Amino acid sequence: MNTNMEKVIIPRGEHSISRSLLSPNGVKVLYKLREHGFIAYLVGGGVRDLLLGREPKDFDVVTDATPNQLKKLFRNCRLIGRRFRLAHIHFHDEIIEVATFRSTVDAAEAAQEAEAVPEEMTEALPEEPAEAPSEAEQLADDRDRRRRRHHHGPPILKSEDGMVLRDNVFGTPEEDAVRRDFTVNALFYNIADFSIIDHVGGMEDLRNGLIRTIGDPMVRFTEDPVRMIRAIRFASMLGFNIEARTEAAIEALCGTINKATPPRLYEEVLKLLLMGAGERTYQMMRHSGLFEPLFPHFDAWLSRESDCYPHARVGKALEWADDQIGQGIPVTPPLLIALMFGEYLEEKVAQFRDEGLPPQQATDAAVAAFAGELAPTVSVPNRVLVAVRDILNMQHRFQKTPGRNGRGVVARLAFRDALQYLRFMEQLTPPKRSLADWWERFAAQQAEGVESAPLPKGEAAAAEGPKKKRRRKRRRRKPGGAPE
């Protein structure tokens, strides 16, 4: 993979990082890897979030040490993966993610240097030449000892059509900044001198507000399709645009995303919907084709209108989710997808009532049809379709204000969310009376053990709507005609 890129360092001076803006537990991870010797940088979102004002949601480093290494020079160390191998740094309050600087040689040529250059014969290479070489001599002799000292383990496995499977061989930095997906994603912050090193261009990518591949699209694309969500993802969530051959490769290869496992998709949508950026994120999905493969039988009725009108409560739910998490109030998994799917789940809903089903069976049928639609693309875990489920059955319930077990009601794990649920419903057609509103008093006041006041006349009547009318027992009378 060759991006013809020179390196270019910038000074500390010439960018915004501060030490002091750095993780203490990353600091004390990247000075203890230089102290034994080795090179270490942070690397990715966190270099590229506070180089653009944003708190980092996390600290990555990257190091010339092999994931052996690390598990011995720190106690605190955990090696995970299968593909890659990473070493997880627990800190009491945070996790520092560790990985070897990977390499960009195919398995073929990973196999013959394994071959050439066994393990155990590397530490025998002469420290020194017969001849003092130059200083750019040095440099690739230097570069070739460290690819021959780390290209060792299980090599590159990629699948016919070019899919990486396994990626477990170690390279320069150089190699391993050129292995990363986005340009913005591959500068490195030296500890050493407080510089910013960039291989790739992305210190310019991040001026321009460009999400742009690091080499060929299409052939980043093939090797690993989840590379097209996370663009979307960092161009929504930055504000950014996708480059014109990124964007073009996105649109040509966006029907091969369902190469990706489901339970991987479904994690990968949650990063995409969850951000606070749901709304931007379901148009560029939809603009680029990735929606369609990923929620094909949605997408179908997406594209059908209803009595002339089109199915604009998507976004409207979605912009509403984003409205919370911008105020810091957390939506979750059973929540997004109820009010993501919401219109869609309720005409389910309907036809399987038309069908005679009473309202609760009705609704686990179109939960469960609902998932036999999701299972082949996008595997929502069943813990959650029966918080959804859940979700969707209180609004029935929240009509009765108590009505019979208020408790148990307030009792039940999806309350919170089936409330937020209402909520949102209710902003759509704001009500006379919010049912929200009295089901959050009616909880705090089971939460202080304070008997819940009755709703006046008028307002029970608005909330409940028309009461049946009670039968009256007919009293039983003796045999004599008097009643008992």
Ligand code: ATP
Contents of the next structure:
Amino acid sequence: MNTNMEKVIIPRGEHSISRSLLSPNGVKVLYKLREHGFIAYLVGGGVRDLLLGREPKDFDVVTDATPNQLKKLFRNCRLIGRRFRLAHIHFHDEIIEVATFRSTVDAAEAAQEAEAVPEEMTEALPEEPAEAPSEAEQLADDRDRRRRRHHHGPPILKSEDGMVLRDNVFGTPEEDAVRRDFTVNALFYNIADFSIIDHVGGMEDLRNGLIRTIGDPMVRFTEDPVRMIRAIRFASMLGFNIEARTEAAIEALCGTINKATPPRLYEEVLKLLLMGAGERTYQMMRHSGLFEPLFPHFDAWLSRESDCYPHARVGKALEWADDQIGQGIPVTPPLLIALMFGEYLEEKVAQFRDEGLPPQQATDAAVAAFAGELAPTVSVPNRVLVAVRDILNMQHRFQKTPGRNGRGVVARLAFRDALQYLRFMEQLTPPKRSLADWWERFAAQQAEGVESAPLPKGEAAAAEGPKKKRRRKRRRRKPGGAPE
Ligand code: ATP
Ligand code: MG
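Let me have the form predicted in complex with the ligand next, following on from the form predicted alone.
Every chain and every other molecule in the complex is listed next, the one we just looked at coming first.
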């Protein structure tokens, strides 16, 4: 680690962060900590983004107050994570995450803490100001203090191959800075004097547009392979370059990415592709060698050209998703997966159709086979897979004009995503009349409760579905018969 780095303090007049740029709730938390004699810094992506003139996604705070002290200080505080080591301070429309300085971190655990926290692990919000700590809390506090006293350098627990497994120790501000991933993510904004504290050379890398690990990249990526994906995320998001040694280490260690757990890799890959620069990121991932071990089957398929053409639809689908995100239209995880793997899945569906399965069952089988391929590396949650299957299945349904059961189609959970998927497909191959427009209007009429809205027969017919033909056939077979 970069422990020989000089600490640099950039005074308030020499950087661009001012309190007015921070979230008022973030400022409240920082000030309250300060008033009670604690160190309080803004840290991580918030500082980085403010310095770059970008709007931060969230504001993380770091302090020397222990979680139990935080709980006493803030009545709107929940301790979260496997060992209640993080505090979430809840406000009306915002959560400020407050962490106690740490000497090192099991990043996998940190990621889990930052993501969905199982209900049983969260504590109920106290209605009244927090009471005196329970005996158990007191014991935990004492344990923390003991650990700090006996802590001579970071006692990182690593597996034989150097992956960080566990740590338990709170640390100093400097230790907290150097255990972070990249230099540009380790800057502190100090509420006491509005300065920036830089332990790791992050300001210079920020000026030069460089993503550089703190310390030896081979060691840092071995400790936590997900940092390799994060390097690409930040480079792509900020338009930065990956510093040469950091990049070389990714090239050398990309094959170890699967040491991270499949659920965590799913979360990281999703973040990566949904930040609005998915296409560029996808190219960077393929180029860096990280894509292949994550999606071996899909990558092999990508490398095989189809009819002498590369599979260009993947890139186009991601560009389309980026465009939607850029316009502020949300892209859900199932839609992203359906878009990205659409052509690949369609090929699988066609194979199952060739084996004699009817369309819906063929789609079910294709999605199940896809899930099986992915499970060892990137595990997509079941509910997401079900939605992907529905998005694909609904594409057949869209081709038929609704008749009386159109309402059922619109009411399906996956309707919006399926419609967006159809929009992408229509952009790829523009039809004479848009089916997506037709269904959009139909859904709007349903939402307004226009029960007797004239069934847009002309539109439906013009929208070129197979229905037109089938209807004629039926009429011929059952002239004047009862409605279907
Ligand atoms: P974003 O704007 O995408 O939220 P961020 O930098 O805030 O970017 P987070 O995932 O929210 O990223 O993490 C917050 C901070 O925690 C990071 O800036 C970094 O300092 C630290 N961190 C997160 N993940 C790791 C990791 N795997 N290893 C080391 N430090 C990490
Ligand atoms: Mg963040």
